[in-house]
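Single chain ahead, written as structure tokens, the form predicted alone.
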Amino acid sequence: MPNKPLNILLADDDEDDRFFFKEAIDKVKVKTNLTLVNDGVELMRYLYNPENIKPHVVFLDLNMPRKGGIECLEEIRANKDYKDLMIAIYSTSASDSDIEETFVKGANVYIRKPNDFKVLRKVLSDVLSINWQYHTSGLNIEHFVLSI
């Protein structure tokens, strides 16, 4: 897959961080192409409307209104066309509580949101470059938070 780009969707309320998202996401090496949404209500229509173009990986913001990154993953775990989607958590929280709901619920990965366009831009470029099946295949939680 390494002509086509890979199909990326962000979920965040926060306008600026999508904006710094997208900056970052435009400077890694990776072919992407980038769909932005303003919280999981949005999030969950995009994913169930069948003309729009299924993700290789979502990242979910979890305090979003309307609906939570958490109500999301559930969603998108109970639904069949989706068990394998790769979801990448993107919060400013560190809260052992929420890293380990995240887990037990299915996310792949957590990504605590860093403040540095250097740091954002790496911590992006090692998602888009993890190979999923072999990260997934023994994932512990150990493994689950992505060290920045």
Second form
Amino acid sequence: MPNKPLNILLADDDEDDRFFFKEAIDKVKVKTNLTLVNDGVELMRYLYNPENIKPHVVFLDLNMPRKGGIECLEEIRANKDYKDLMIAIYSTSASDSDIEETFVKGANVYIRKPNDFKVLRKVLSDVLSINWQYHTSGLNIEHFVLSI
Amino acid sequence: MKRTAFNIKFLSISSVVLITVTVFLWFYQGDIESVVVEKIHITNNHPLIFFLATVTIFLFLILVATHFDSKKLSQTNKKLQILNQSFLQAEKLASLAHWNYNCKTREFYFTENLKILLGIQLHDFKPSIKSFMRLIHHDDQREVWTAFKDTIRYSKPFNIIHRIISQDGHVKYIKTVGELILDSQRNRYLICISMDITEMTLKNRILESKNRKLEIFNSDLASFNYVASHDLQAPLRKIQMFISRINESDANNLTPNAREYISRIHAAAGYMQLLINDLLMFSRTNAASKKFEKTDLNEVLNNVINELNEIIECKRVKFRYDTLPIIEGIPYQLHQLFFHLISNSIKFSNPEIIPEINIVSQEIGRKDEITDTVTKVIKIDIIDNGIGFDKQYSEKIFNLLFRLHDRDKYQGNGLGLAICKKVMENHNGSIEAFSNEAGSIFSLYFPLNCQDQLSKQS
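Got the form predicted alone; could you also share the form predicted in complex with the partner chain?
Let's see the whole complex now, leading with the same chain.
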């Protein structure tokens, strides 16, 4: 397990955000293999293609053109192949309604996009070192939003 | 009526004839020789006179009684007339008319006002249900007809709004209610009241369109909130992100001037973010959807203290507080309220002494200036030993964007107390501020008897 890289997928339509994410993930100590997609449609196309590597964790922006994050979340959770896929919401907004909806629809963690690079690095390192199986067994909305 | 008049006439004539005969007999006692009657000897106490006198008196009494009776009748009649008149007048005033339809004879009876209501001339209107139907707007005829038929068939009362077209071509909105009744002979009547609701309907239309506009305005506001919370924050967040990247990796390559500029950009961006967040919070406080629920203020206070933990420890703030009540309220708004008040107390603490914050809760009677009654309220005082403020600002400090200090000295944007005031208004309460050399007191008043109403409103 420690030598195997963690497969990470980020769906975000914002170029700058993808850039920050890539830079931050490169600096995280955990060995990772990052795939970037530009929106929900691309994400679903990637997941449905059996030739692609299955990700361990998907970071999902909510506000994307064509297909938004919540739509993707519903679609992923409805697919039994991806029942256990870890989904981290990665969004600018932290409105109560978004948090509640994504929690109810089965996301594993909610990250509000930070405004400091150091914080972003710490968040990613925290999320990637969570023992997911353990984390999901005690689902609780209070622990759903990752506090920075 | 006719029968009574006839009776009176008959009685009066017979009385007069009998009186004449009796008096005549009385005076000419004993000597009467009649052509009709054979020679009769009549004396003063002859049974005929006695009989006639009795009958006369009897008839006279009946006459008197009938007269009084008829007087009473005519009085009642007059009253009825007045009543009828005032009924018609009332119909006119209320813009309604009453009509009925005899299901057997197909007679259509209506009060005068129906013609005014429907805008028709008397001679044009043949009183029948068909001519009434003809006045109804073409699109509504089927519905009205069905209502009539169903009422007659199933004796189911109806209540419909339909249009009619008056003779001058105006469309009027009429509300007609009706039901089937049986008279003493078990004849079926369709009894209806029609009222002109044109004015009301048009006013409603205006209100509806205003309401729609308001809804659009509200949804615009909601989308503005979304824009502010998302679209406006995203570029700002990226500016901050890039600054943090420069600071982290390239700060050493910058000239001291450039470093200074970068740090100023950083501060300005930070302030802008604070402003966006607080404006957003303020506009959310205004939001129409307010969900009241039982809120334990002790829990709210503990959460706020936890949230401010870092600065509380840093400034070594001493807290002392009573057990707070559980109230009907909007939890996140109450959280904001305590958050702003306590962070203000910490922010404006006196640097020379250890900051102390006391929170005192009590139930008191408070006089309402408008209704002049004393009501029970929960008063919560947040007392600090900070720098306070000048008495003249005790009301102004709650104004939107009002600030007392330079941003260099004390961070802030003049929204915190405006939010507090809004929150208290949303809870039908109020907030007051006092200050002296010892510090400031912010008093919150939550109405006690309003708690039930508040929960009903939600």
